[in-house]
Each structure stands twice: as C-alpha cells, then as structure tokens.
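Let's start with one chain on its own, the form predicted alone, as structure tokens.
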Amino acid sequence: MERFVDLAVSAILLAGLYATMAYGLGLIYGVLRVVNLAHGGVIMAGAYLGWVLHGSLGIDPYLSIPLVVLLSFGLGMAMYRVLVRHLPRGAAGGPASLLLLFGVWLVLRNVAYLLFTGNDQAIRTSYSTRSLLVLGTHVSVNRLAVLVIALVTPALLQLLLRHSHVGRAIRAVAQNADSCTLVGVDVERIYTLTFGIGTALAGLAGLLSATIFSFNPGFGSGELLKSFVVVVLGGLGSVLGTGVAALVLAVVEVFAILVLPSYLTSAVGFVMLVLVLVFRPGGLFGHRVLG
C-alpha cells in the first residue's frame, strides 16, 4: 500500500509539469492552427534564462516567474511578427510552418551551445533537498511548488479566455477569424498575442522544469513530444482535456515501472498516441474551442 501511495504521489506530481509543458502548445494550435516545433526550444530558453537570473543576479526562480513569462511573451509575439504571419495565407498549418519553426528550435539551441556550451546545468536553491511529509511520504519542496503553480495556471489562462475582452477575441478568432475580420476584430493582434501567450507558457514551463531536473541545449525535445501526446490525447484545443490527460499520462508512466523495465516506461505515452489516433482521432474530449 505504501508503495502505491507514494506512486500515486509522484504522478500526481508529474502531471503538473506534464499539463503546464502542453498549454502552451495547445493553445497556438487552437487558434492558428500551428504546430508550434519551436515549443521544445523554448522551454529550454525558459530553463537557461530562470538559471541565468538566479545564478548571475540571485534571483529566486519562483520570483523570476513573472520576469521569464513577460520576455518569453515578447520572444513569441516576435517570432509571430517577423516569422509566422509572412507564411502564404493557407500554409500556416502546413509544411511551410513545420519547417520554419523547426529551424527557429535550431536557432535556439545552437544559440545556447555557444553561450552556455553543453554541460548540464541545474538551478540548486536552499530548498532543493528540503521535501514535506505527504500522505505518508517524503515530497520535494519544488515539486510541490511546480504542482501549486501547474493548478494556477489553467485556472489563470481559463479567467483570461473566458471572463476578458481579449479571451473572447481569442476564441472567436478561433471559432472563424473571417467573420471576426468582418465584424471589426484585429485578427493579426489576436494571433500576435495568442502566440505571445503560448510561448510565455512554454518559458514558464521551462523554468519550472529547471528546478527539478538538470538541462542542456539539447533539453526541451522530450519535453516536445510529451506535450503533444497530451495535447492529442486530452483532445486538440480543450483546456480541460489536457490536465485530464496529463494525468493520464504521468499515471501511466509511473505505474508502468512496476510491470515495465524503467528504460521501457517513456515509451509507454508514444503507445499511448498512437492507439489515441487510430480508436479516438478526436482525444478523451473530442476538438475543442478552447474549451
């Protein structure tokens, strides 16, 4: 039983960092309907900057949240400016898109090769051996805190969507930009800042992912894949759906460990997609809105 409390924990703790990596990528592919390759570069960006303003400036990396959200937010609605809106009307989705941002994931890490070569690094605070005592067992101090934020953060990007002149823009946008361009609504402006926010969230997983495991220039490909078997399975565009399906995913992960070599159990959410796609295409909440 002991045994099963504390995997149950550390799942449950896993799907924070698993739900908090996806928004983002969900987010930009409901409205712009882009598969964002560029996602797993900035999530590493996200972990060197958090490292950079606690080890150059001794920055806490929870209170450098807000400082790496806001330059990553001005990172993504540059890459939409200067990049992404020049594609061919019709090509954002497509090939064109796929391969302009993969470049941009390049870009970023052989950036962060030159300035930070490829060591690992990790951030290491005056907490990060401190743990808490939960339901019988011993837990991370930053583990919590990333679980804590991973809570926030949807229930922040839902207030946002659904209770704000800017989130019901979003979503309309979403729903049909050419009748939102016909009704006045700035549908450029709204995809800047929709990708703005995606990256932003991408940045904030990045730098929670750095508190907890060690990271290089080549981190962040992982992390990419992961988003999208969460993404696909929670249901493209729900909100909802990719926390349910986080869960799901960390559940499984962890539980595999006790029929599965350790070395196997990665492999278990890429089994998972693939059944997703071919029996539910739509995932566990079927294609939303936004929803």
Second form
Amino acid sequence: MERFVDLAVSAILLAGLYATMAYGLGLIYGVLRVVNLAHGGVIMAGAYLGWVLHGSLGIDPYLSIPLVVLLSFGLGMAMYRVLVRHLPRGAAGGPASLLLLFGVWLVLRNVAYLLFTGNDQAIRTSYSTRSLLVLGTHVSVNRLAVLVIALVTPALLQLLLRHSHVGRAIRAVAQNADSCTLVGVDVERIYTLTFGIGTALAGLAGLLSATIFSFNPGFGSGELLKSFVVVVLGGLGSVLGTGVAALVLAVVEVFAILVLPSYLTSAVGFVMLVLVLVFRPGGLFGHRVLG
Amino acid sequence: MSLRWPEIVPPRAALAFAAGVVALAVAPWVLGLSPYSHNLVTLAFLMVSGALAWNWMGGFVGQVSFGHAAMFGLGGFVAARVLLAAPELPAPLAWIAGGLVAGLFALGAHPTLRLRGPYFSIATIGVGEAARLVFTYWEDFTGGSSGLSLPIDSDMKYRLYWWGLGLMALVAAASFLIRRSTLGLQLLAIKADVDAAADVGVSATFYQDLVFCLSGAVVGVSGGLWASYFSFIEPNDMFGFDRSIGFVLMTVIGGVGTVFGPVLGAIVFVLLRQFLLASYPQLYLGLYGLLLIFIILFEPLGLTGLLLRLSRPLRRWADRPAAAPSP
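Right, the form predicted alone is done; let's see the coordinates for the form predicted together with the partner chain.
Time for the whole complex; same chain goes first.
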C-alpha cells in the first residue's frame, strides 16, 4: 500500500512535467498544422539555458524562468520567420516541414555538443536534495515546485487564449486562416507569435526537467515522443484533456515498474505512442486531432 | 509463347546499367583498390541498397519512416544467429533469412500504415525506439549490450564486395522497374491523394503493406550483409536512431522519390561521413542538419534536382539549331 501511494504521488508529479512539455507541441500543431520535430531540441536548449544561468551567473533556476521563456520565445519566432514560413502549406508541406524541423533539431544538438560537450549535466541547488512529507511519503521540493508551475502554466495559457485579443485571434486562425485574413487579422503575425509561444513552453519544460533530471545534448528525443503521446491522447484545444492524458501516460509509465524490468520501462512510452496512434487517434475525448 | 523485351525498359538504359555493374565488378582488379577504398565501396553498396529500399516507402509512397533501423537490426541479428547456429550454412541463406524476418516484421507494422504523413513518421520513431530497447534487453537473442561476434573469415569479408554489388544492382533495377511500371503509378497516386487513389481502385492499404514489407526485407538483407562485414554487432548500434536517420538523410540528400537520387545520396553520405568522422567529428550531426534545411528550403529534389537544374542550360546548348548563323 505504501509503495502504491509512493508511485501514485510520483506519477502525479511527473504528469505535471509531461503536460507542460505537451502544450507547446499541441499549440503549434493546432494552429499551424506543423509537427514541430525541433520540440525536443528546444527542450534540451531550455535545460542548458537554465544550467548556464545557474552555473555562471548564479541565478536560481526558478527565478530564471522569465528569462528562459523570453529567450525561447525569441528563438521560436526566429525559427518561424527564417525557416518554417517558407514551407509549402497543407498536405504537400507534411514531410517537408517534418524534415526541415528535424534538421533544426540536429543543428541544435550539434551546437549544444560544441558548447557543452556530450557529458551529462544537472542543475544542483542548495535545496536539490531537500524533501517534504506529503501523504506520508517524502517528495522532493523540486518536484513539488515543478508541479505547482505545471498547474499555473496551463491556467495562464488558458487566460491568454480565452480572454485576450491575441488569444482570440490565435484560436480564430486555428479554425480558419482564410476568413481571418478577410476580417483583418494579420495571419503571418499570429503564426509567428504562436510558434514563439509554443517554443517558449518547450523551453520552460526543458528548464523544469533540468531541475529534476540530468541531461546531455541528446536529451529531448524521449520528451518529444512523450509530448506527442499526450497531444494525441488529450486531443487538441483542451487544456483539461492534455492534463488527463499526461496523467494517464505518467501513471502507466510509473506503474510499469511493478510488472516490467526497470530497463524496459522507458519502452512503455514508445509502445503507448504507437498504440494511441493506432487505436485512439481521436484522443480520449473524441476531439479528432488527425485531419 | 515467346519472351519479349519489356517496353518499360529502354534498351539503352539497360545497357548503361549492365556496363556500370560490370565496371564496378571488375574495379577491384583493374584499379587495384586499396583495402581502404575496397572497404568504403563495399559499405557504400550496402548503404545504397538500404537508401533505395527506404525510398520505395519514403519517396514513392511518400510515407517518411524514421524507424528503418528496426528492420536493419533485425536482419542483422537473425543472419548472425543463423550463422552462429549453423556455421557450415552458406552465408547468403542466412542473409535471406534475415531479410524474410525483417519483411515479416514490417508486415507486422500494418496497423501503423493507416496513419498518414507526420503521424506515420512519429509512430515509426516509436516502433524503432521500442525495438531498440526490447532487443537490447533480449540478451538471449542479441547478446545485450555486449553484442554478438560472427564466424566470418577475412576471405568472406573480401568477397562481400561482390555480394554487396549484387544486392545493390538488384535493388536499383527493382527501383527502376517499380518506378516505370503500373505499380509505380499506383504508388504515385497514393502519395498524391489516398482518397482519390481509392476511388479509382488503388487500395492504399494493400500497396503500402506490400512496399513496406519489400522495403523492410531489403533493408534486413543489407543489415545481414553489414553484420557479416563487421563480424561484430551490438543492438544499440544496429537498432540505433542514428541509423534510421541515416536512411532518411541519404535519400533526402540525393533526391527523394527519384530513382537514382538515393544512389547519389548514399555515396555522398558515406564519403562525407568518413571525411567528417576523421576530420571534424564534432560537426557531424549539425552539418547534416544544415544540409537537410537547405535542401528542403531551396532544392526539394536534393542533388538530383541540382543536377537537373545544371543540365538544363547544357542541354539547351546541345539542342541549339545546327545551322546557327555565324557573325
């Protein structure tokens, strides 16, 4: 029973991180219909950014959140303006955008490798090893903080999308870009902003992961696939769906430890990805993601 | 009933192809290839075969797979296990066995084939990575992280040049025939519009299964040859994501969907890789990334497109009016 509570608590904490990873991928896909394969690379970049800010400037990883988010936002807008904008849209753009963004990912990985070598790194703070007693189990302070941020982020995102002018424009463009041009919405500007916001969320997710896990330039490929599981399972445009899907993935992954050798638990995410795509392509709640 | 020359094969193309294969077959004796070049050319043969087969799925059908390493690795390990269990068996039988198993594995991926575009690609990443983890864990079959050693002597290793050439010639001819045949047109129809293809009676499900199975089998055979050539294989390398990426890069660099683009791309890839790993190993990934970005943005048909573009003025010059007025 105690073990069960342990696992359940760690699943909930993990779910917060997974949901944060997935928002950016889902937002970009929902509005631009582009699968951002560079997502994993940006997660990795966010992790290194936090590491550098903490290591050389001594900024606490949680205080560096605004800076990391801002820088990732800029990176995303630049990626859109310089590269993604020129891609053919629609069905013909599918493989092209996939390959292009994959190229971006390879470049990001290489840059990280050149700057920071291939060694594993981690952000260690004075409170890294501290833990609190929750529901009778010890929970690291970092994981709790990540969960809190993971709960605040979707609330802010929801606020932005539902109640701001820009957010309404983003949702309108996602529904019908042509009509938006007719009523005077600058669609290209909205695309640029959306790509920036999506990338900023990936950077944030990277920073949060860096406080919990160690990372290297290859970090992010597993995170990309997990984000994809969550996006497909949760359906588009539903913050709640994303949260539930993240919880499902985290619970399955964490409880797999009970029945599988520890080495194979990382395969669970990949298998789930394929199963979800094949059997529930419409998501848990029937919001159809696939066109 | 008499045998007729198939109309889809121009005699001149067939002649040029045969001449090329013969030239490559005698090259080691005529040119006296150094062991280094012999090695490089053999690897190029295997990579060209793999890229050509990947292109059937990624180019002809338009389903970009990021998981071909699963078939490559499976072919390699099945061939290795067969050779280890029965060393007296001729090696080609072991390679064919590897190819068959890899082809069956690809058939097993049937459920993912109803996914299109990015969803298929992402699912193949999942299949590939899951295969890598499972086969690394399955030590009884793959030897785990410590890998397997194959009973291959240096003589066999030398002769793999011609086996590799044979495989490549076969796969290249098959690519050409597929492209020129009704099957090629059917695949093109599926690539352009699945629903429209279904309306005219081209079942995407059937042809994708067929092509994915064939593509997987060929990649499996090349994996088997690869395993024999190195006589030591390790699952994290054979099933590695980098290997799947390799097939994608080779084909995209050369020209996705064209017949001989993958040949060109694989040769450039192998040479560039050799050069980069020797001189600038730290730039290896990024350079391929940049290449990918530039190709997608400026020349979607890769090197083939570039050559076509360059040859256009040349051809115009060759076709100039014979009696040009001289000044």
